[in-house]
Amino acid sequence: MSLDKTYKKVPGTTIFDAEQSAKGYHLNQFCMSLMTAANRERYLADERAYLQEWPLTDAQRQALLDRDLNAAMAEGGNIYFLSKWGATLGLSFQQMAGSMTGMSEEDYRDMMLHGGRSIEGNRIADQVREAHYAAEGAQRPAEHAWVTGAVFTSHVPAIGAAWDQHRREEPYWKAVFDGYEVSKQWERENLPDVVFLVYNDHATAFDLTVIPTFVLGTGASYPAADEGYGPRPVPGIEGDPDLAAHIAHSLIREDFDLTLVNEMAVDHGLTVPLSLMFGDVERWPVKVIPFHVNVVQYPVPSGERCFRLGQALRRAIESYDRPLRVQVWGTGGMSHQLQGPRAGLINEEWDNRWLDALVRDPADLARVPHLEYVEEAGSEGIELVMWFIARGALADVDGSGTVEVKHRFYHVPASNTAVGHLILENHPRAEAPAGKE
């Protein structure tokens, strides 16, 4: 079903979602600069030329030149951040609040002293809470995007190295990127409009400061990170605020904890699958939504855990209303271990094992506790939860389709891991629209 955002309808309010954000991102980020004595000095003194330094839009500069508080929440200000820009005006709360109701703040002070505002009047209408009862339940929109396909592979740093210094016809890289040539024929035949890109940061956007276990990236763009050499000389990526805004809004009413982060630089657990499955390119043909996920610092989440968020995330995919061709990709593993007197572990036969159930039965396979990761695939072979979101997206988890192997490859070494790699088609029984052609 499409999803319900009735509350937009409760008079005299503006609720500040995941859309209002984005729209309002830079609007708020200027509030924030408001917190230093500097630049509350900077913009004092001048205040048309402090704003020109920010990407604000016209409607946006023009609602803080006219204090409009209600036009600037229009236009995506959330009141805790425009309180700060109140604040280096002078202004009380009440006086920010008595000035978006049209009274004094002496009136509307002497309001708050007889018991505030009533509800009665103040509420939305009965017709349009009873059509938003009544929608509870409905089916899918006619037109919405499918979830198409889901590519599962490692995304070992050093394969990102080999390929930047084109050295791709070693005979020690070659074997490595001969096992993608399917691949890369597969994608231009089943290109898809988005991708929603599983991995995880390697202490590059998120270091001990802040440790989110799932982090959804709702930003417009996200460069190549600096992991210590310089970035990858790869295109930046191309986001999809849209469809990120509306996976935010599904999943965390599915009760599924999200971090959601506008802006941050993508490390080689993003762009090395990139590479691999569409080569050399001046551009990304798709746009990318990141999606990080802890598996760095324990307690990481569950097989299980990210097993059902990828089933829920076909269900946020499949409620928005648009014609989109959308492939799941998951990334990280195979077994390896980079770190102690194990270090440089590889687990063939292991690894194999998995690469069977995850096809066959991939419920089963989500129950396999952290310890036999650790145990069998290396410290680092815990990376392969985030497969499980993808495999969870695909329409045979719940009986409502089948999946199609399309491709399989396994090879050690490269560098330090075992590079382990699997298409799955999806074909759902209710045939998804061609999105394109």
Given for the second form:
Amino acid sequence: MSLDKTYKKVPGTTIFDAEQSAKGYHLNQFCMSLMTAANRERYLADERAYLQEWPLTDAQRQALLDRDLNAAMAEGGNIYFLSKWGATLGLSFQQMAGSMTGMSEEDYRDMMLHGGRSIEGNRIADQVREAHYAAEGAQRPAEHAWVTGAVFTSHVPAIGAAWDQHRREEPYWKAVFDGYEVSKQWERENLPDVVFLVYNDHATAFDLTVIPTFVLGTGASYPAADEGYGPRPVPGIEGDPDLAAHIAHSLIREDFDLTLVNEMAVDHGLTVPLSLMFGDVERWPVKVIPFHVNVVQYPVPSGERCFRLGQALRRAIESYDRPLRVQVWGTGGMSHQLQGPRAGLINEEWDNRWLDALVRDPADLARVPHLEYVEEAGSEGIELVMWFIARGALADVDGSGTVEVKHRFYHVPASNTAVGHLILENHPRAEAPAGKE
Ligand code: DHB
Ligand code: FE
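Can you return the structure of this protein in the form predicted in complex with ligand DHB rather than the form predicted on its own?
Every chain and every other molecule in the complex is listed next, the one we just looked at coming first.
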């Protein structure tokens, strides 16, 4: 499957997609800075000096100095962002749009008064459309990215603190960390290029101003957040904006309404699993694409929705034309309740039946309703729905391969939580993904 970007062929039109957004990131953010009167005043007083404050390319800076909106769009600008700049210069939307057409302001206004530009002659020419599809077919990649395995683990902040404070040999914590010795060895032997890491932000990057259900991190890097105890002393996280943009395109085309975030700090939900799986490192040995799921404020997504998202995620990864090895991690859970008189609830029997079913029959398990998680596994046990994204991304789900359990671990307690951990290796049949169009 290659991704359809035929929209690039519409004449006289630039579609603002993730590729354009990455190219025009600072240009568009500069435009946003003009939304305060004080900044507009500074900009107008000394345009060049103000532009120097922004990490723009020469071409972007020149486009602004030339008042050339076509050039600004070619360099990644988007009209709604650029309109803030145009407004600062006293231009109306009609003046801005007209300036890109090669027409005089008056002629453009007259054209609009006479019914606007005709669609005739403004569609994609047949030869252009055909040439585009032919070229896409020719470029269809023989090589592509693979999902090599899935890791599932709890992500308790106290585990991170015990690790950072070198309390790893204390009996309480040794019992937890011992469960991850096999895992660290497995990662050394099966190191992927990228980890697609599903976690929930715990009122850290997202407060009550914006409550997105699914967030895909499309940035180049992510700092470890300060959750009130100071940031964890772990390396910064390197993203993979190119693969993330590809996944965004693919998932949104499959009707998953994602929020794309270029800048955010990542909390224990993401950094604790990295420590558990890679130990102490100077830098993380993989790139990470963070994927946040809202499980803080109801309504939260269902297990089934997450499972379907995981299936679409594998299709997205396998349509990426670079031979990258990708692991998908699902984090959070298992049973825990952090609030109210029922805090401390642990349901060992339910957790282990759930782990059995996750391996054996995830499609059926995904139908378990929220209420059962809350009732049986505690209010914060709902984090487990995130594991379905990783589980859905494995090849046995659509019959195109098998999975192998490499490791399973269960322990009570870590702070208020039952620690659950599972490694599933993915064994797609060799011909399956390559033959799948
Ligand atoms: C705990 C567990 C979590 O998953 C979390 O996000 C915060 C706290 C705990 O057990 O203390
Ligand atoms: Fe959590």
